[in-house]
Structure formats: C-alpha cells, structure tokens
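Single chain ahead, written as structure tokens, the form predicted on its own.
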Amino acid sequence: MTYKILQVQPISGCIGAEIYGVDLRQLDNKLLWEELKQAYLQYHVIAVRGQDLSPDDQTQAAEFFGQSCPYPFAKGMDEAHPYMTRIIKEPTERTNFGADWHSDTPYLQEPPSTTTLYAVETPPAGGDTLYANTEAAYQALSDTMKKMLEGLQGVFSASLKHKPGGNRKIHHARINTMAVQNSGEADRLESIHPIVRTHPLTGKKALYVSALHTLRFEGSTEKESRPLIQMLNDHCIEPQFTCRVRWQPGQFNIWDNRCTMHNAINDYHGHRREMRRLTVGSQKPQ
C-alpha cells in the first residue's frame, strides 16, 4: 500500500513496521488515522517513533482502536487513568514484566484486541521486544495439521503454571516496583477459546495458543495436550515469523493481539525501563 502521510519502514519481511513523520496528538487528521489503521492491519505491529504523549494523549490514541479495558493483575495509574498501568523495572531488579512468549490476557472471556505501550524511559541498550506473526505461522502449517486443529478449543489460564521460575504469585513477588494485585486469584481465572481464530476485520486465520497460557485442549488432559501446545508455540516463534523492536523514549507501539505473540527481553540489568501500557477493544475470539 502507498501511504501519503506515514513514513513506513518495515522491520522484517513478515511482521512489524516503524512509523515516522507523524504526531499522534493530531486527533482530527482523518487521513492520518486511516493510514495508521491500515498499517496496523498490514504489519500487525507498528512502532510510532518520536512522540510526546501524556497519559491522556495515549488514551485518546489507543481508543482509536477500541475502548480501554482493565488488566486484572496491576492497579491503574490513578483515578483519571484506571486501566493504564506503569511497567517499571528498576536498576536493582532482576525480574521484568512481560517475559516469555504470549498474547495479552487470553484467559479473559473477552481479551483485548489491541495493546499499546508508550516508552517513558529506556535503557541505553537492551529491553527490546520480540513479536511473532501467528497468522503467517498458521498459513505455513500443512493442510493435515490445519484440518486437525479445526474446531479445537483451548483452555487458557492466568496461573502461569508453566512459567520458568514459578507461577504468577511467585513471579509477582519478584516485581517490587509495579503495583501488582490479585496474584492469588490467578488459578481461578480461565477461559475457553479456539486454537485457530479468525480476524474479524480481515477474515484471515491465526494460531491462538501459547505454552505460557494454554493449559490444555478442551476435553483432553494436560498430559495429552502439552506436546502439541508446545509444538505450536515453538512453530509460531520460528525466526521467519518474527521481528525485534528496539525501544527509545517517546516511542508508541501498537499491536494486534488477535494475530501476534510477543516477548519482552530481560537483558538490561542495572538500568531503568519505564513504560505505560493500555489495552483496548475487548473481544471474544471466534
């Protein structure tokens, strides 16, 4: 597609683009937002560089993609921004937020369609985010595998039962500067969604599964389910389906949870990183 306003630089051949030359505070610029939405659908992950967004600005930009929705395991910034969360890792901490491949909150009955993340402070190097295109990963499967997955439902859990180093309660205990909450409720938060979901705007199919959040297939045991879940997870994150996004202050990332996974790399010990996160567009996967 040809863009008239956006300066678009693809990050990899499969997913992701950097966006330059725009000011997202121009809410009345209709063409800007039409092109931004097209880039979001085309690349699944867009990194809009050079922004200066207040929490109000971020909310207005994010809600172009849907209504704000809560995250159950962190408190909001303040009364004016109850669904926006601050993601902070201090120089003295060793554990970060968002590590391990996943899509956001699939254990909810209506997970967010879109996540936005604004960089306030970044380390001099490291702290990048990896993204994977699960739509491309699905297309690369054999016809036999696609047929086997047709109609298969996954049971998704917030427990982080299979997270390296411990479950959600243990993980949260290591995060000292974020306002985490409800750690003890994670085991009770589950949902059932299709392993192959269809994007409501494009009609394209994508894998919707992760080793982190998908416990088992509906009607099957965890022992029976785990090998296939792990295989699908590993297939999605093969290098040809991924990109790596570097962060800098004033960067605003927008990504489509319906056809991506992501992984926050924890390689910047001794440096501070602060982000503002807001998810939007609660939607039942189909």
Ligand code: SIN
The other form holds:
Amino acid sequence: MTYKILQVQPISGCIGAEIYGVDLRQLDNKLLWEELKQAYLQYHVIAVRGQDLSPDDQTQAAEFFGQSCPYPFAKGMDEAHPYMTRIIKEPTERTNFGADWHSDTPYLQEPPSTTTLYAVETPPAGGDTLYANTEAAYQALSDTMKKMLEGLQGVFSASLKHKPGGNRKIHHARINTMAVQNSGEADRLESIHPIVRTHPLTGKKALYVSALHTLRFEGSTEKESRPLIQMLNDHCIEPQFTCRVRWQPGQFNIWDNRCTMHNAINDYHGHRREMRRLTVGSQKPQ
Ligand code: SIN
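Would you mind giving the form predicted in complex with this ligand, to go alongside the form predicted on its own above?
Now the full complex is given, and it begins with the chain already shown.
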C-alpha cells in the first residue's frame, strides 16, 4: 500500500503504525481520510502523532469511523460530549483503567467497532498500550483447532468475575478519580457472540475471546470452557502478534476492536496520565 499524504511508520511486523505529517482537523481533505481508513484497515491500530484536538475535533475525527457509542461504566465528560470519557490516573493512585487484555465492551449486544483515544497528559516514561492482532492469531491456529471453533459462541460478561484482584465493583472502587458509574449493574450485562468473527470490510476472520470478558462458551459450563478460553487468550497475546505503542501528548490512537485486543500497562505510579476516549460504530459481531 502506498500513501500520498500520510507518512506511515509500521511499529512491528504484525500490527500497528505511527502516522506523521497530518492534521486531523482538516475534515474536508477527502484523500487524507481515505488514506487514514486504509492505514487503519492495514495496521488495525494507528497512532497519529502531533495532533491538537479539542473534544469536538476528536468527535468529528472519530465519527469518520462510525457513530459515537455510550460506555456504560463511566459518565460522559460533559453535556456536549455525553459519550466521551476521561481516563485519568493521578500520581496518588495505584490502579489504572484498561489493564488486562481485552477488546472494548464485548458484553454489549453491539460492541463498538472502533475506539479512539487522545492523549492529554502522559507520564515521562511508561503508560504504554499493548495491542494484539487477533486475525493473525486466528490464522496461526491449526486447521483442527479452527474447525473446533467453527460455530462456537461465547458468553461475554461485564462482571470482571475473573479479573485478578476483584470483580468490577471492587475494581471501580479503586479508580477514584474516574467518573465511574453502574458498577452494580455489571453482572447483568451479558451478550453472546461468535468466538471467531468475520470482519465486515475485509472478510477476514479473527478470534474474539478474552480471559477477562468471555465467561464460557454457550451451552458449556465455566469449568469446561475456561481452559480453552485461557489458551486462546494466551495465544492471541504471543509476542509475534503484538506491538507496543508509546504515548506522547497530542497523540491520537484509532483501533479496530473487530481484530485486536489491547492492554494498558500500569507501570507509572507517581505520575499523571490523562486520556479522552470515544468509541464509535456499534456493530453486532458476525
Ligand atoms: C482502554 O482500554 O480503552 C484504555 C487504554 C489505555 O488507556 O491505554
């Protein structure tokens, strides 16, 4: 793929690219947005460097990828941006938001296809985000395993029942400065989706499963399901399927939840990190 406008710097051999030389406030530059979508589909996560985006700018940029969606567990940042959430970890806090490998909100009937994250303030070092390419992970499975997974449905839950250190209520009680809400509702929020999903734009198959959110396979008990869920999770995050994205203020990441997982590394105690997050493009996984 060649790009006329974007300067594209792949981050690893499998997933992720840094993008330079663009200003995402140029909403009417058609070629820019076509190329950005191409890069997003090619690399699954793009880190657009050197932006200066207000919440309105971020919303307009994000909505090139779909309609804004609500996030059930954090209040919107203000009346004008009810679906945008502020992800903050203060120097005094120990727990962060988004740790543990996951694709965003798979417990919804129609999870967001795309997440956008804008860096307002970043620690001097650390606070990177890891990404995994679940299409490449699916491709690398044996034909026998691919056949076993055909037609298998997962039960996805918001409960965080298997999160190391406690369920969603316990976890939310520790993220003091984020405007969390609805923790008590989490156990009831469940959806059923295919464990192998097909990307509607590329036709490629990807694993859609995580130890964090997939409770069990439909029709099976947790005891029966968990070992295979854990194996698939661990397979997706093998180093050859991943990349590590470093942040700097003004960086805007856009990623495709249909073929990736991510994990926010919590290695910057004593420093502040503030991001603005907006998910878009609700879509039933097929
Ligand atoms: C998320 O899981 O959406 C947050 C990722 C991050 O803060 O790096």
